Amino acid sequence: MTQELADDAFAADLLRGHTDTIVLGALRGGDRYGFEIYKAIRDATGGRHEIKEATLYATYRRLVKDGLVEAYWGDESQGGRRKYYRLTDAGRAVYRTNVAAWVATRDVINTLLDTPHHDAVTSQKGRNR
């Protein structure tokens, strides 16, 4: 496996982790209706992150269950009738949680992949090539 290749699988598992706090995060500006939600996140990425559908909705359904999102459907004025998502005072408080904990997180990871014992062993590493 090519650096390239690790960094692209560690990357993604990184966001798969955080699929509830990222959609909690595209609901705070007004309701969606799931397809909508799926480009908010993949336009805000510059295409670089893309949920899979099945995950979405699962993702979705288990909000809705735990009451930090509610769904309804809309009119059908625009084509097919459409399931839209609010973010509710409950996932407005999990998503600020969530996201402290992101910036926590990683404000720990940043101060320890630059302490002197990273570059020692990074250093070690390009010796042993």
Given for the second form:
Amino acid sequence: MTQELADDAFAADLLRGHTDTIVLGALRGGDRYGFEIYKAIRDATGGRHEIKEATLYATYRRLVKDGLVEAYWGDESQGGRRKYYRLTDAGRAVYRTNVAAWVATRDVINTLLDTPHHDAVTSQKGRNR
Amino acid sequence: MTSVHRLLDQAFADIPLTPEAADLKEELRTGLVERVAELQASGVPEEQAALSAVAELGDIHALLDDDGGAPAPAPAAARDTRSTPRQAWSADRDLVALNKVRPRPGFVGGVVLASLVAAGAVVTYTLVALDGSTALLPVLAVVLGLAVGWILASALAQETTTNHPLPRERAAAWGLAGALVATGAGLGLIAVPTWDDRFAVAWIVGGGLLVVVGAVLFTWLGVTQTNRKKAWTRHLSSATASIDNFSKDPAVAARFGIYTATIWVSAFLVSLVLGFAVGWRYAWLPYVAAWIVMMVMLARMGFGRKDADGAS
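Moving from the form predicted on its own to the form predicted together with the partner chain:
Let's see the whole complex now, leading with the same chain.
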């Protein structure tokens, strides 16, 4: 029980450290609005580790400030209007750098922690992409 | 659904409604409405759903208080730049040094090579054209276009000290536009030595078409271009504000626009007069003159005077 709690705490922490990159990654396929990104992240993690909505909205604002994403209001007529986010070229470049850094870090940690070998194979694929 | 709007109003009750806060409130509203719908779909009663949706959101004050949240490595230094101009300058230089990106050797070699090819093509083109022959000119125009396109694309795909690289496909599109314009100009100019020839018009039309397609592509790329500037550059520019007169004084910018239009219309008229009176061979000269005049004017109007105290 305590072991499980520790696992969760560690994973959430790790995930939080990569919020920027995760949000940038969620925008690679196309423009999305705030709650859509939140849902995409929540669904991708099977609902187990969700990033708090307030954290996400703070992240959007920071990314806009740094020019990594651009925000614009959609023109929905019914219901509330949605604020969409678009990945910029700067955002794309930062995303690529961050993913490369993560892959390198993960490889080192995998080696140090002696985790199964198949991780190294997938990371190789990731690097080729 | 009304309850979620009421709760949102309550959450924002003690927050001064700045444009920024209003913006955030509207953004949060969409998310809340959708979350409530989600919860209701899973069987939660409306009132309860609204309450949990707002509760899940967390603290709104924290969202508005922090000025951009956790800073990137550079901003700490960038914030210092506000103090005094002298310190700002040295902090700028530190940032430039800190963020310096060395050009890749392959890129430098490639650009030098492509520049030599382009220069060689232009020189050969001129010599062949002066000779009165048109045999090699189309090939040379294409070679020039390819070299220009290659330089443009590889330069844009390259990371610089202040800019992130463009994605490959986009850089290639810029290169293609440059290649089209350069090739088109080269093909169009073939008409000059062969003016009496009946193919002259065909060269002008064909070349002009390529230039127009390239220009349209350039325009589309320019309009859809997103930010490439690195975060530290953006922090710097927001800290030091604008240095050009145009962003400080819209009237100067408007005057510059009117002068520019006048210069180019005059250049066009003079080129027509020259073409009819002296000969079409010299009709391009006014455009060169117009370009020089416009650049001098840009330098004087855009950056003149005001920076007398800043320059040293």
